[in-house]
Amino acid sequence: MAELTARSAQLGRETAVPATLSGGEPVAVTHLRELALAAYREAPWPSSSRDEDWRRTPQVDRLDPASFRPLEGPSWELGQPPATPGGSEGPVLELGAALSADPARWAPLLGSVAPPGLRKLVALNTVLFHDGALVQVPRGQRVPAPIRLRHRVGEGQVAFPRTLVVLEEGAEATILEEWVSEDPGPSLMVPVTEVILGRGARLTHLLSQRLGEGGVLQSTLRARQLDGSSYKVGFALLGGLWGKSYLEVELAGEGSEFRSAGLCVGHGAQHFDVQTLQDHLARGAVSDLLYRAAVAERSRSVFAGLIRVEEGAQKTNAYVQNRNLLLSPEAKADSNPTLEILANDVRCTHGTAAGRIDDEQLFYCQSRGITREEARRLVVEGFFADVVDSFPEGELRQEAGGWVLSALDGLARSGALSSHPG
């Protein structure tokens, strides 16, 4: 016990000591990380009673980052080596490594699209991240096999993954970045992923979060596309106790493209938040955000998306949906789309619903010899197929499945899905 309040004396809501890449800190490095501790002394805790981005999540105003101790060893690890195009140097490399060894390539990359002064926990991220992945794919090259990260926390346990991704003109990958943690207990992640997509270059970023029951997420993944580029997101957010997602990118090329699908299912007291952000900065870009939840029990859902549209960025094509499935009087959830257009070509919409299941669908898969708790499972299902199926076709694809049923056994072994009307 006396080692934790020692580690936790290092970590606050107002100050913290800055971690140390195991491989030498560059001084550009050091230098960013005095940048964002200045910002994380300057800027108050989130509150949901002053800040709108947290008004629907007063969770936050009870988390104190003191009551965890710093995850010892590495915060992340690679599956299946990806195969290496043309015997070049592998896509994966460890990030401390990697800025150690190439200063002047790599540290101007970190914290270019996601500034240590964006926010609080961004700040907090940088002063504090000691590893991390780089995924970098050279001009031209395309990696054949999806490269897999895993990021991990253990009970008792504050992680800070940092991961940062260059794509070159051209290049092509598909990633799977995971947060997960097998302990029950309360542990606290604090993930930041920068992406840069250069001209023309095409990436499928798959997110997965999967924390035990007493885990806390607060992640940021900002993304930066240039000229023809194509940016694909898919994530699911299927654990922990209560988490606030951010999912931004700025479409800052001609041409540029992104897409994205999302799910949550939640049961018991978890509350799922997410901020999603496509920020139009250039012509003729296009970008389509779809996110579902169902809410169990006294689960709620929160969704905020903002397509933002600068004044320049004529031809913009934009559209955010989300949908709601309540599986039970108690549970909530808040949606709130919304639009910023400063250009007056566009062709901007946002759709957002709410309800429960049909009874119409009950009472027809009923009639066919299938369950009550069956036929509510076979429509939860069925409310999620459309986000599932937008995950590569293949392996990656049969896994998104298998967390969504994974979930809805959850939500049957709780009852969730036979004790309440529809």
Second form
Amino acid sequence: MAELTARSAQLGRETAVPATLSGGEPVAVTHLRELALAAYREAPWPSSSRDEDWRRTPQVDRLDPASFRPLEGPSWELGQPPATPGGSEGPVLELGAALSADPARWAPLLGSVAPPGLRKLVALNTVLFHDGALVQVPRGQRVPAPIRLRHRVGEGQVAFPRTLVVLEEGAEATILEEWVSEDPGPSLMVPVTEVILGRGARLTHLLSQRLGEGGVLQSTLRARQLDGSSYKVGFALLGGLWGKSYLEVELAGEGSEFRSAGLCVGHGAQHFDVQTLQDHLARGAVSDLLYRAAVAERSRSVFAGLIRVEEGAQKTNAYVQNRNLLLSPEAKADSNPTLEILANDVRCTHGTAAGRIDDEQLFYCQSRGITREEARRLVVEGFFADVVDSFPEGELRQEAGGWVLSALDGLARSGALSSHPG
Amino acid sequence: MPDLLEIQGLEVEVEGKRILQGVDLTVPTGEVHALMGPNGAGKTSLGYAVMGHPKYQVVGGDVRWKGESVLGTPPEQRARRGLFLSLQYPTAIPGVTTANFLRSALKGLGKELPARDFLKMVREQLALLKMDQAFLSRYINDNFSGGEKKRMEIVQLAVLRPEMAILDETDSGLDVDALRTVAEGVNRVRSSGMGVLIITHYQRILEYITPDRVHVMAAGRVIASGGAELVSDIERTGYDPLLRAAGIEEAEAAGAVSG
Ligand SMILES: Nc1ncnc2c1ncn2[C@@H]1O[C@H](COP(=O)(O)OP(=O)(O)OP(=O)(O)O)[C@@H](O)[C@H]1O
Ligand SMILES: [Mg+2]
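Please give the other form, namely the form predicted in complex with its partner chain, since only the form predicted on its own has been shown so far.
Next comes the full complex, this chain leading.
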């Protein structure tokens, strides 16, 4: 307790007191924390006037981790336990326990995909995570049921969830990661998830952000894919006050495949900033990313999506697309998909569009007896259909549909679907 | 008893441009009326104005439904009172499945059904209109062929069961078999006493659905009304004699006169 208070007192934009893993900390992790602390001290706090990444998200200028208390309990919990393939311990382990039991195996992987130097807030997470989840699926094994990881944060708290996902050659799994808080008050969540996919491994990874009204999310999800692996990411950003989410994938192996579809629903003064990277490092890989944002009232969506194709990555097929639906005259969406191509035999495209609800669609619905408000809701739901349909069929797709519906209920309750005729 | 639909001296503007110049037209309960006229005469605009499309501003006259004006009420309220408009160009709504659309429509009309009965009914109607069951989960009108859109309008008509249907060129773009299928579809619903205003350019559909009255529009108003024989007159001589009798230049008939 005394230790936590001390940490809290020294958590700030310039420095922080490193945490230690519950259940003992291997030397390698301590070493990683030292690097992270140095990186944290060295990097200036992100600035909307200096940093291109933050130009449209000035909220960061006022963000101070010192105004939150570090979360004391576990930063993650498991949903209904998945059936275990092979090993009796199951695919999800406490990071600290796994690191202590087999430091030679796990320590080199931690921070190898999202190193502390990547960004100030990744460094902060690396200094301060006090527990974490390790999802590991041995070679050739398949986890049949979805693995559900839930990260919670409470009012006035800051949480640093840390997740490491390692699928060995030919392994298969589905993970649902949720970032949630029940309290409407201010909170901060700074999750870092690292994903390593071995040759031919297949991972479906779903992310759902449903923080309370005052929640702030600063997330990093970064993956490295080896030959022939397949990574599917579906994400939904629905709650919180504002946030920035990085989704970065290194297609490091030949013929690897990354497909992602995501959505956000904004209302009030919500602000969602999403920055993605499809980094093609090897030949013949495919990546496809679609992001749909519907913004109501004064809410705002900011998207920057980069496809980078390195010199050796011939025969790359990459696509990034952002579609925005503006539900009020005050809502805004900034979209900036870009290509950076160093190879010459590739197919890369990007697309962006922003529009409003089509009056003819509304009239068509109304002429069949559907109220204008319900019609708007139906059209917005339709706007997200391909994203929801990209979730795996069954319970998860139904759940995703449910998140969208409850977000739309929220819009309806706040009058965001009825206030703007025409 | 008042007539089902009475359109009286209706004047309509779109973005300040006068399109309907005082339309008079009455459809009594249970009757079938045909509405013909050259391209640009204002037939589609009339349908939109009756249904309450916000772009079609009523600046004069009245639309009365069972004796009561519907002006100023939103389209969904007119639908709830029993009006239905089959569009000349049905709108696609990507992402909204036919099933979801119809379920929402029935709910809006206060005719919600248990899920199982609902599916059974829609499946039946799809089969009657010779449409594949896969249309249930396709997005409404999205990438449908022209003929499929028209058939889907009639599926909706059959599911929603209005008291009166305005069918705007529902026969256009249909092959001979589809035309019969669609006409039979309309007749099935009509047997329960539904009124119909059928906008068309062709005699053919009127052979299946016999009109009680025929009206001809040109230059934003009704220039002639008569019995079914009017259709074959038009088929033989075109609109010229009617236009001349009404004192309308050909150039004026097509395209609205600016107000
Ligand atoms: N939304 C609109 N904006 C501008 N002009 C319009 C609009 N709707 C109709 N008009 C004009 O009003 C006139 C009547 O059009 P309308 O579509 O009602 O004719 P129609 O009789 O249905 O023709 P058709 O037989 O070709 O379908 C035309 O000159 C048309 O260009
Ligand atoms: Mg027309």
